[in-house]
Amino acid sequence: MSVGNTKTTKLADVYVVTSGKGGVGKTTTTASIGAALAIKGKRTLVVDADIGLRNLDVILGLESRVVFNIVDVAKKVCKPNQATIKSKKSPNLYLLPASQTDDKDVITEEEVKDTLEWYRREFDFILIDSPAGIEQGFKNACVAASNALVVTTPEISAIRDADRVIGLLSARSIEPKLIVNRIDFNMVRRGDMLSVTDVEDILGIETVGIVERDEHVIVSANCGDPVVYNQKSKAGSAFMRIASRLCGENIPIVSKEKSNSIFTKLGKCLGF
């Protein structure tokens, strides 16, 4: 469980996983990300920051390993290489857990902050799973973050809740992009979804990557076995582009829409 100390001097470019909206696969990109990072040889820390929800651990089946979380790690009751569990597939990727049992307000902005910045020592990346909504625990998450992935799905209420997470990221100098989750191209072809174009339009930020609905996503999250160690897996190649995108690949983003959507349209009719 301990991390060793082969890091080298630079600290570790830190990226809080947000949506605004609960149940569009934010976690399991946390874990997919993190996992295609390590893939690639990063040391990559990936941060459960759902303190009182935690899902993170399941996603990478390592549920039955947990002994401290961040809360300990703050409140001074372990060691920080005490908390953090190495993953079972990759000597690259570590876990640092949420506490299942505490309050989301029982740490403070400051503590998590300080918290991390002992793991920036020791990672290549760091990525926080941001809790649903925008109160304290969204706070925590992003405190320490100088990046967002913002997920979302091509659905309205899910694009309002993202535009309202930006707004609040570039309000702490966060710099945010745009991750399109469950896109099914058959549905943007025939109108009845809205096309990664409509969403760019709306949200107004860069996207670093699109990734298709794919039942396999459900298959590796049951499994606690990350989507992206399956080579049949299109979100799971979807996922690694996103990782080679942030460690500076230049790795053109192609959609396979046709859209005869309206939806851009009614987004700006709706206000965003």
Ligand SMILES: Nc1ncnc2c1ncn2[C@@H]1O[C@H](COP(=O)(O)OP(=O)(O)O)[C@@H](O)[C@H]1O
Given for the second form:
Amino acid sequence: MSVGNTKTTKLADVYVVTSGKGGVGKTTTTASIGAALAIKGKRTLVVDADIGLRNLDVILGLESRVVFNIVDVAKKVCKPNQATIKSKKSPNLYLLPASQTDDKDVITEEEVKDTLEWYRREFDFILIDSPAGIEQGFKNACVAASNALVVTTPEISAIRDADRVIGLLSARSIEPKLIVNRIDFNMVRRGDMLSVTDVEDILGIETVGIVERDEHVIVSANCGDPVVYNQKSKAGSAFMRIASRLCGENIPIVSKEKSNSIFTKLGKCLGF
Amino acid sequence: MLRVLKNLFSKESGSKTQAKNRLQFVLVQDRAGLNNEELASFRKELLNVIEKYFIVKEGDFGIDYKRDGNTTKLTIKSPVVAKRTVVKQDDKSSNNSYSQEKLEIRSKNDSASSSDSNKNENSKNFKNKKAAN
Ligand SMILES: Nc1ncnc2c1ncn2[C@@H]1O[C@H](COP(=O)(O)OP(=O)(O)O)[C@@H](O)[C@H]1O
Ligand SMILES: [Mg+2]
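Moving on from the form predicted on its own, please list the structure of the form predicted together with this ligand.
Next comes the full complex, and the chain you just saw is listed first.
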């Protein structure tokens, strides 16, 4: 791995992407924001910490190039730079894959921390894709992070689990930021889905991004091509904006949940 | 007819209101580490104390247990109708009848106790548990 010219002497900011509940979009978020940061010129490493259920490699279209993995690095089977895979699409994006054959607790928190320390000198950003749950796999994913992105969908079970995870992160002195994924503004407008404001209200943490339910996410997963390369897609541009915010750019969060329907206006006039 | 119209127009008509209320209830338990019975008796005892001094709008009485930065904040929301002119006697037998009612509804929803004798059992258990801690 060659060290790019753009890399400053600063150590990488390490983010864990987590949620408690499975299937809410952690892997999608990690891949998309990772690719977006790389497009913005940041040297970015995405780490698959979902040992035994490796997925980030296929979402990024890099599955055919996996040789070594995070467990190999931790157990010193290979050198750290031998395990990372460079993205076909961007010279700034690298993947450290999970092991597919091992068990979640084959590596300790100490080993994960030591392993990732080396990469911090090589990158601007490190995003760690956490497994679902709050057991050892989650702990391993958190141990090296000083920032967290909590992904939730506007659904009751996802929010409850997110709340649990936020509590656990706070106990580690990590102040997580919220990503509301797979929101459907039509459902919000008709009152059948919690709005972003509702979710913020309940969870009490700051939102860093809102991603709509978007078919392009599935299409891009099919092709192993992060959705941010399709900037016309709603999800792609939403992830791009989140990446900009992580870089410190001040991009306001706009939510389309305010209802403009004639019925609501009429309702307001009538005093309902 | 008016209700149908209102439902058509109102945001609050959808299922999200239910989701929000249910979540808030379950999160107070999760965050505070209280179970159904404990939360019910906590609520009941609080209401009793407040009602000694104030007449409150009972339907709006709420407990919230929320993170606020790195501290946790327990918020009791109790809209007051008026101050009582005479402080209510702390007498178990003359418990405010509608506070009992409200608690009963809650308990039923959460498949905890529904009969009075049962409820006394529960609050006793709670006290015992606390003593044991
Ligand atoms: N914004 C979105 N719109 C549509 N589908 C989505 C969106 N985000 C995630 N998905 C889909 O949801 C499923 C679960 O996503 P994934 O990222 O694998 O979740 P996790 O890693 O949390 O288990 C995938 O099939 C993915 O394509
Ligand atoms: Mg995943």
